[in-house]
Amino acid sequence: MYVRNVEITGIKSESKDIKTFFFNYSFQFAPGQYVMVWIRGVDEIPMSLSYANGITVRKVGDATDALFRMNVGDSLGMRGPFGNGFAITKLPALIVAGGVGAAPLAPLAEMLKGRVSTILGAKTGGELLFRERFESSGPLLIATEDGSAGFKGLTIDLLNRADGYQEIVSCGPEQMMRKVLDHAVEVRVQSQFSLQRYIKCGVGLCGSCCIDPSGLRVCVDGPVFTGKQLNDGEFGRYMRDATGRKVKF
């Protein structure tokens, strides 16, 4: 629950709504887990963490719109981090990656470095992120919805392209991630999934982030579950809101 002051000491425009907001403390984390940034004066959320320092993030929001107009030499509030990560058991590994979902998947690629392949895809070439990451860990697939870099299709698409895996990670889009985890299901391979959801305290407290019909708590339980845990619930069926309302995808 401790809050720690950070700086934001870099900004790197990602894409015209992406960027990575670096910050002069480093934290000790495994691939998956996440922080709570609070931009004071406006909301605390969850980010993932795709570097030890920094965090990449989406402008999707109120409070992510405030963090978009920060510079270098504020200041943020940040706890953790939370969670669980990726704890990958047979390799090797096959990751999808699918828009700002590659952000905690790019730490885990280059620790598994050489034990892994990739399927990363964005609606644009110059949506990919984090691509050089990919590359250097291992072979990587690109598909993008527009065409304009590697298959012009969906990264599900691309799944009975790659070969040789023992398990398959995944975070991006809800939808894509349910449909592969069908598709782990239909090979017979485990998988691991990183659900991007709303989180209120991060302590297991408040139980805003429960999903149906386990009660598993995404901010404590998770954010990493295994395909076993998600596959007869509402993952990639629906989702709650702030207010606890049933949102489907």
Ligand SMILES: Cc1cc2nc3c(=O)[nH]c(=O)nc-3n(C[C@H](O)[C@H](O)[C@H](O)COP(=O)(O)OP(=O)(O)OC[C@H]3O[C@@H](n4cnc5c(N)ncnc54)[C@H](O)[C@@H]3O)c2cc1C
Second form
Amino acid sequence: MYVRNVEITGIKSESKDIKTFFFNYSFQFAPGQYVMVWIRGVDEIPMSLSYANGITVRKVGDATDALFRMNVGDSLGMRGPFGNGFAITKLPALIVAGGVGAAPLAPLAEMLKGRVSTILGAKTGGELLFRERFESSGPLLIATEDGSAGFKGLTIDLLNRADGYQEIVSCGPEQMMRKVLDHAVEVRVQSQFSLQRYIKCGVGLCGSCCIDPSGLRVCVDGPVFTGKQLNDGEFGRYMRDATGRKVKF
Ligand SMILES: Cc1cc2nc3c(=O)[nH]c(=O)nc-3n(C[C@H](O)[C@H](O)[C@H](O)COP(=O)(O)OP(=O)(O)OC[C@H]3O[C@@H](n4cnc5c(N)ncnc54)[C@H](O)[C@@H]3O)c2cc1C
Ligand code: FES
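Okay, that was the form predicted alone. Show me the form predicted in complex with this ligand next.
Zooming out: every chain and molecule, the one shown earlier first.
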């Protein structure tokens, strides 16, 4: 619950709008868990741990923009790790990662090395995140929207080329994950998804991250949910914005 001060020890540019920030503390974590990152004077935002001592961030708004202007030696507040993380019960697993959704999945792939294959997607080849980490963990299929690396198209277009897996694990744009869930239902395998919703308290009290119709809280009951938990609800259809209003995907 308490805030830990950490110092930025390294910054790696992954692509034009994604950077990894390393810090001087290693968390004991399960892949899929997140930390609340306090950028002082700006905001506190959830970020998955992409390493025990690192987060990988896409610049999308005020807080992430402020983070991108920070340097080695600057300090951040961190609470966590929070949430449940991935719990793989059937192997081999298939990972489907889109964009910055690869961040929580790369440490999972490393943990499952030799018992996992991955479909990794991005808009362009230059934006593929953690290609080497997935490649060194098992077979890798790549999809890019402009065709600059691998197959020209979307990750979901490659689902039929993967086989031999017992469980699918996915993180990325929600409409992509919805199609992955539909595929998992069709081929009758278990599935798990890491969900993004507005996290405010991070400890299950404020209700801002509840999903319909179950009322499950993404911050403590998730962010990882099974396909079974998500299939009949808001997943891939709508979410709530920071004020609680429904926004369609
Ligand atoms: C459990 C969890 C783990 C996450 N892990 C990562 C990660 O590893 N790397 C990463 O880059 N991002 C991650 N995010 C998303 C990240 O927290 C948001 O992008 C960030 O809070 C945006 O802050 P901002 O002030 O820069 O943008 P804002 O100005 O707050 O928002 C910019 C736009 O981003 C969208 N947005 C912002 N926050 C959310 C949210 N929580 N859910 C859905 N849409 C949102 C909205 O469309 C908004 O218009 C994660 C979110 C959750 C819930
Ligand atoms: S963020 Fe407050 S209950 Fe989940």
